[in-house]
Partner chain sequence: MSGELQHYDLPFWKKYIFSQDHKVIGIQYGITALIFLFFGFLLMLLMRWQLAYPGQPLPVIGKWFGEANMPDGVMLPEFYNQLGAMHGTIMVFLGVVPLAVGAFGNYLVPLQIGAPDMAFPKLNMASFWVYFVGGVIMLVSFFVPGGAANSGWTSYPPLANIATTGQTYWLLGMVFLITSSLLGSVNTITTIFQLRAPGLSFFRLPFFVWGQLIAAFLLLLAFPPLEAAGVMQLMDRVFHTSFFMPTGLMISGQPLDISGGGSVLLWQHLFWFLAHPEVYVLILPAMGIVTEIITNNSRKPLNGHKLMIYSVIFLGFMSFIVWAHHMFLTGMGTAISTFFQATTMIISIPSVIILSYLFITLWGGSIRFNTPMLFALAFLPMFGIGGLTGLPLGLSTSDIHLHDTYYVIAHFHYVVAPGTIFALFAGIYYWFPKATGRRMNELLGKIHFWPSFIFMNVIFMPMFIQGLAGVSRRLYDGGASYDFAQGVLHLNKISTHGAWGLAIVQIPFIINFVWSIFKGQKVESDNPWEATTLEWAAPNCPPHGNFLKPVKAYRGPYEYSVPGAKKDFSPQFEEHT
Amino acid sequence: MDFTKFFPLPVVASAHGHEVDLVIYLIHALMFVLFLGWGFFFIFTLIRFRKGKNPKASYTGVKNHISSYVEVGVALFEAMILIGLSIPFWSKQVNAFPTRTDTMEVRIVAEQFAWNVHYPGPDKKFGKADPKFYDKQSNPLALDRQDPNGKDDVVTINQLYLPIGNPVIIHLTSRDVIHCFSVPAMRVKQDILPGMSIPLWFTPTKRGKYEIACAQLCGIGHYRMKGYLTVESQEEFDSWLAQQISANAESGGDDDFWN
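Atomic model of the given sequence only [the form predicted alone]:
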């Protein structure tokens, strides 16, 4: 029986997504079994030890060890989920970052109430940033426009474009309060703390447009802090990136480029 057809989760669009779903299904299966077991046990005790059949209290207690066996079984199942699945997954997906040559790196700076996305450009080098260059409208990432490494950098607001099949490392920072970068289709969610750069990574495996949400209450405009992740082919991504670099060069880095 395929339980995923009866209890569907959001579409999976990342390489590690099915492993996350497996843990979710196992945990909920355990909770469901415990819920039914305790429910039937409660009903059984109400009927079996009702006052009409047991007018006098019994002080001998239960003499079998069924409850102990059940507790051991539950503990073993939980250990299997934790030691057999969760810890190895954490070691592989969270602690170990990809070293492939086609791995992309992107910076995202969260602020009330937008996602500022920063690409390094073809040279794969991020331009320098300094708070003195910050302007909420024209330069929300406080980039130094004179830095040679930043001449081909690309910046978008609430729009993240990635090529399918390539690992991506996203460096997350916050300009103001605690935010949370969440892309359910990619099975990634990471709190973002002011003053820290926190990396996460995943490999998109399905083309499409997916929502980026802030999963941490970050202020009165939290409800509208929404962005979009577009996964496309390598050729489409390269074409998009070239168009953005060309538009930036023509505008001289003015506001028209920040879209």
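Numbering follows the first chain given and starts at 1. Take the two forms, superpose them, and find the largest set of C-alpha atoms that agree within 1.5 Å; that set is the rigid core. Note that this is a predicted model, so its numbers are computed, not measured. What changes on going to the form predicted together with its partner chain:
Core-superposed comparison between these two forms: the C-alpha position of I220 differs by less than 2 Å. Core-superposed comparison between these two forms: the Cα of G39 travels 2 Å or more.
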The other form holds:
Amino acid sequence: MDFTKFFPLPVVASAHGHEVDLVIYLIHALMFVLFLGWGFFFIFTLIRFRKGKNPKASYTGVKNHISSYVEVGVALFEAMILIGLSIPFWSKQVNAFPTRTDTMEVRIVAEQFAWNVHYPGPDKKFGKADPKFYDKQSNPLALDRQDPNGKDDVVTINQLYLPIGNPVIIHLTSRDVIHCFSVPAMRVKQDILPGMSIPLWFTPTKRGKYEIACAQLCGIGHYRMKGYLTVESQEEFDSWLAQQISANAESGGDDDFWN
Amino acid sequence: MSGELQHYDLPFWKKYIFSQDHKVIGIQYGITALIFLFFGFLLMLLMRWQLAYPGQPLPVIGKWFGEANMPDGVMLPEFYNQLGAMHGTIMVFLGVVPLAVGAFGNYLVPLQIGAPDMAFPKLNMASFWVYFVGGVIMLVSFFVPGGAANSGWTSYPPLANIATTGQTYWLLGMVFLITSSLLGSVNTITTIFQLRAPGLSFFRLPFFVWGQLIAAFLLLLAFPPLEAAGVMQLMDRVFHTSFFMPTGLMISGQPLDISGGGSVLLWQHLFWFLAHPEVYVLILPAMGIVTEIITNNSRKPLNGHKLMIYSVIFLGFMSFIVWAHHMFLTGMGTAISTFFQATTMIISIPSVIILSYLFITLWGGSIRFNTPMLFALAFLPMFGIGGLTGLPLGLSTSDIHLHDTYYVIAHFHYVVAPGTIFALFAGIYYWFPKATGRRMNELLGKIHFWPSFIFMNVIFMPMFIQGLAGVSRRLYDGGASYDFAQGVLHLNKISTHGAWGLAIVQIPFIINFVWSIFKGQKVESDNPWEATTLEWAAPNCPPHGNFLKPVKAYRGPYEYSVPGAKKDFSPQFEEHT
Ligand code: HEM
Ligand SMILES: [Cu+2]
Ligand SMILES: [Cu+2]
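Now show me the form predicted together with its partner chain; what you just gave was the form predicted alone.
Below is the entire complex, every chain and molecule, led by the chain shown above.
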């Protein structure tokens, strides 16, 4: 019998997703064992020592130390998961960012109630932005189109495209309130705090179209602050990007509006 | 205190309205808090309609809520967010804490320690009335333009800073509620330290008093930072300071006219520095109540009494250094997350110890299943589920998936709803004869208990499944717009129907409560449960001043079934048994 079948977790589509799930499974195993153990003891005790069956209570009750052993066992198991899995995972996933040359970098600026995605383009350099260029429709990221680094930049709204198998670093910022970037299938979730830029990384390993959800109450549109992450092959991704860049050039370089 | 005893013929308003008697104040707290609990529950029923039937008009009563909230009976997201924020706020700060600490603490602590009253009766009166004003402000806020606060009970800025006027009322209300808790906690601590009856050493205190003592310390030490934070947010909103507002914010494309330079994380730290200990304020009094009832109805001493006291002290201390486990996903590095994960795992140990000893105490008992005992017993597995499901949220790795999902909602509701609320029901049934001289009806009690127990699980168990599937909390449509949520959406209906069921089975309780005050079966004895602690030495409906003759404690609080004694209980207040 496969214990993990009982968990309605979404599909895993990232390289580290299984590590997150492993911690979920193990800690739930501990919980089930404890709960069942307590449960059996509880029900047995209630039946065995009901007043009708046991009219006179014992003054001393349980004298052995089984419960102390249980507590030590619980503490050890928790320590194992913490030291063996959770801390190493965090230092790998949160503190050590990928340095591979094929690592993608993307910027996402969250706002009520949309995800603005900014690709640096083939030069891998983000163009400069300045609030004076801001235009809600045509230039939501306020990019300076004269900046040479920004010439090949691509902007999309609520649509994130990523090639399969490459690590991606996403720099998350918000321009208004706190949002939270959550892609359940990728097992990533990161608060986005205005005033800070917080990086996040993962490696998509399964093609498909996944939903991006906002996981922090951000106002009346919180429930519909939804985006899509499309994971495709490198070739598909490259041709998509090239198409976007040429479309940009044709339209005078200031307009790319995906919805 | 003997001077006090002479003012017997106080005018009505001094005796029942601006009373300084801890018992009257306790009952004032109790009734007010029960009404707020009921109100918070009604808000939640409205939300549950929208979650189960998103966008469908609420039949019949939907139109009563006005065009601004529910045009044609269909709830707007603006209103949903108000309901969510106010359900949380009202349940925690106006319902459970005032009932557990204000009502039970006030009524029982002086009685259980053999004191004539609280140490500072006027302060006690003040703390109730300050609470009352705070509650009124919260209620009024529903009627200001834009309605009540709508940024969650956590009120995270910048969202809360730019929210409608209701948020200002929320902050003002909170300042009153916090002040009330601070006044109350000083009083409780002083009372327990100064007014214990002769012979009542700290290790002879009932566990309930310990729970109240630790809860009072938590309130006293954790609330001031939130009060400060509340005043700062008020300044941000009213005088346009920028404590919590960073530079460069744009709201709907317009730059915000503020000086900036503040930090959004500062609020979260100050908030959770209170709000985590607050969780223990919700649970410690409940553990205390359950301990009293379980020992009494299993006719057995408490196993591991001393260890439980050490555990609760340790728990209280640790609860101050776990707060940032609510903030794992704010960009926390390995060092800090390691610290908060470790403290969170450590704090689970004393909780496991307390729960284990309550289970073990039953072994060898002679267990009576009356209504208070049923609620107290049900508390154990329900709090167990709530506590255990805290573990995956306390490990930052699994928290990535579960943070801010319905898993969290299920987790803490198991702690506070079938956990604390059941314990509070148990306490009401158990001490009712002391307060009124009458018993509540057992049959109605059981009709209240069994369906409540089932419906609580029907409501909250499905939320674990939704949370594991990744459904975020605080969604106006309950997740209906997400494809990955489709497989668990039908559970929203189950939860909602469970909530209706739960509402209906509170009717026997309300009837029982009101009817028993006037018509309940009279109890002959001052000690109808044959219990051991000092409150049972006082006459029923104790007079101002509590005890008719001086009380003294001769032994520990749970001396049941002592070998060689004539009865199966040896009260603290009887020298020879
Ligand atoms: C027994 C009946 C109860 C039911 C059915 C219930 C139901 C709910 C639901 C469905 C939510 C989530 C709403 C959302 O995420 O959009 C919620 C939130 C909440 N509830 Fe309850 N609840 C109950 C009792 C309580 C009690 C007794 C307390 C506290 C002592 C409480 C405290 C809270 C808090 C703090 C929130 C979070 C509010 C927020 O998102 O800011 N609830 N409740
Ligand atoms: Cu958002
Ligand atoms: Cu949001």
